[in-house]
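Take a look at this single chain in structure tokens; it is the form predicted alone.
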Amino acid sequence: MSQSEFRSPKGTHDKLPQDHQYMTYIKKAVRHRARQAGFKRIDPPMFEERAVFERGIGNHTDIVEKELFSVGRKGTEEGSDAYALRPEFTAGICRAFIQHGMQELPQPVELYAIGSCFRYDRPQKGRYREFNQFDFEVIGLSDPSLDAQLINVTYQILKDLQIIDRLTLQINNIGTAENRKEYVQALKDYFIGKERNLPELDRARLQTNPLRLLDSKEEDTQILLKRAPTLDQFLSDESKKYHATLLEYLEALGIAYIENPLLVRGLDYYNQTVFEYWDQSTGAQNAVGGGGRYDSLIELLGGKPTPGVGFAGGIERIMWHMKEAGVAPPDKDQVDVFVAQLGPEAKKKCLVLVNELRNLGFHTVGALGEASLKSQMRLADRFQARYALLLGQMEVKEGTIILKDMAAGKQKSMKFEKALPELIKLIGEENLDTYAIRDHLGEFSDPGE
């Protein structure tokens, strides 16, 4: 173990390789199921205006009020906090599509980012600074069918992974603005009286953001709230329908879902729909993503008003819930071939090989060093490599070369020019780790990925 003094900073952790092997098969599978329904890729910067979040999010929100991760402006007078990194997608790339007169696109515009995202409020399990997320946004249009769509995405995005079955997606519908101003005032008139018995930060809540005591985890305010006015009470019968006929398109297209008229989200921005995956054991406490419609945020930001729905997923909770599952994802690092060598001539040689191996799609690893052969080969048995070959002095002379099959623990020589002919003949030509880069179309072209 190291005894390195330094360590990687609190609320955030190092994301090795085997940690590569999940995010790598999850970003394929976003890639893969954004390109089926026409979503463009778009990377926001990681830093924007503080004034962005403040405006999009909301200033009574939990992100801005404690978990908003400020950065200085050097050589400024607007202070250390005039930027802060990123929270979520959503507001960084509305403020993106007005900046580029995306509204002259055809419409909607459908957008999607996979990323770095940071909250500085004290880490806890499944809960970091700095964390991952894939976001997808329809921009541009105000229809039930575009929120079944987004849903329908992200759900198979959940199946390909293997882990919709231990989750359960939660929906519900938050009315209008105007829907939930009649509703926190009623919330605010019901606690009159009672808000000795609310929690200290639900106290504040009820003063600041009301709607966030329907998702609180506080069991008092949980007792209180089942004599509460209900939001549904205050919807208006457009609201009503909508999501009636969202609900029907989901039963179309086989898509089961409880609905939860507590559910609300965290953000100032939301109407409309609202959506999570939760844990089917633990709730909301391991929540893997969600979303809704947020018909007013490029208003609020300076734009036209324009519609828009959008979903966040949480990479990290997505591989710990694979991990759980058992769901391990396919290890494309595997080494094909290690080349061992002896003696001057044989490392030429070998230099050459590992490059034409390489070249040709194996997987190789070269021991070009000083070392003796066995300490070599126990270096392929930690590499697990599949096959060997081995080069010395003797077998430059002659003009062949060993190759070893590392499971079986047999090995055989042959002619130097017929070694690469038999790997392709074991390995299989279609598992070579190939691309191809077509100038001429300006298309890249990778099967692995």
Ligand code: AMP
Contents of the next structure:
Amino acid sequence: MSQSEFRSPKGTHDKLPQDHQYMTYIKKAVRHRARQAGFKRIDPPMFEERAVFERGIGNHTDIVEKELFSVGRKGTEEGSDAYALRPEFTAGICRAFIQHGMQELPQPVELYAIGSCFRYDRPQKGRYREFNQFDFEVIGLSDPSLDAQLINVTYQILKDLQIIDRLTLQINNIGTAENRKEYVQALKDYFIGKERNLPELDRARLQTNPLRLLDSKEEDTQILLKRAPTLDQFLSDESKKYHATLLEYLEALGIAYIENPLLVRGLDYYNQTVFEYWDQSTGAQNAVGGGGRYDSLIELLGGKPTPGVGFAGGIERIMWHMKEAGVAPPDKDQVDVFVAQLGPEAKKKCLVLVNELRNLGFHTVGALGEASLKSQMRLADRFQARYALLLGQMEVKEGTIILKDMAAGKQKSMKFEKALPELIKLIGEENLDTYAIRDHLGEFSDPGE
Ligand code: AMP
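I've shown you the form predicted alone. Could you give me the structure of the form predicted in complex with this ligand?
Below is the whole assembly, all chains and molecules, this chain first.
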């Protein structure tokens, strides 16, 4: 039981060591697939000027209207809500794209990010106030083959993590901004006289962001929508062709998808392709990731018109699926060797020994306190160490050391110098955790020269 009155804030979680086994594994899969596909890492700040999100994501989206965490300082010129914690990555990355003149780079520019995002939502299962996303952005060109390639990268990651079979890829085309404008008008016309049958929240959405009605969870809204005009009736030939080509490419890549005409995604900046990975049993509510094309976002943020397509995956939800599916990442934190000692001479020798063991790549815990050998060995058990080395006063005198196989409970005495080669043999050289910077380090050139 916790003795302190303090808890982690509502909707946040301490990422404990056992969680990091999963986090590290997921990040590794993301980085690996990102590098294979030529994506480079970017880290936009955790907070931005509030307007970046307001303008980018849209003032009348849930994320901006209800979920932004304000940051700032009361009494300053900027005010207490000049900034907001990032609720997602795309707007910040596009702001960075413009700021750093990335339109001069070879296009498309492929960027990825991993980190926490913040939404002031009512916390519930799978919906937190601080959560982690990985994010991919492909900026500079508009072509269905780029959408297909991006979807493929995300698909491969979910496959690597062994959860793709639990998910369905939902995909839709929401057309150009023009197409949507006409559709929104038709939707508004359809609801004239029917507003009072809409739940209050959706009645407001009809005014501010009518497309949100399509993925409304309200039953009354869904009933009314059955007879409403549908978005696909308003798609231009260009949008239809774009979509058909994308689906062809996905088929060529062997990616299974479900066409979902009601999928719009909540944010203003999307056009053409939108897609989400849904949990097969709970559907939209627990999507593990989603994305789409955003050809007007960069212009909205003040840059030259530059198209883009992106994806964000939710790491906590992926972790949950991995646990449900029984996918266990390897435990990289296990203790190979526990070193126990008694007496000042032994302690000094062990200090050096522990250092040597670690440098050789053994995960080593040294109990260098003053406890009895017996209680140190109990500790070795609790650390679940595979082997223990014991050095008492007698061993120091004789130049020996005791090696104990913890699982077998067997021990033997040997010459002190023999301990390391013996342990290498037992654990196997290939299993040692050696850290080597193998990559060729480019030579630093002084720009002044
Ligand atoms: P979105 O762009 O809002 O669809 O977010 C992309 C992904 O991030 C979602 O599919 C979720 O997996 C994850 N996500 C979004 N909001 C939250 C949240 N509040 N808590 C946990 N995960 C979230």
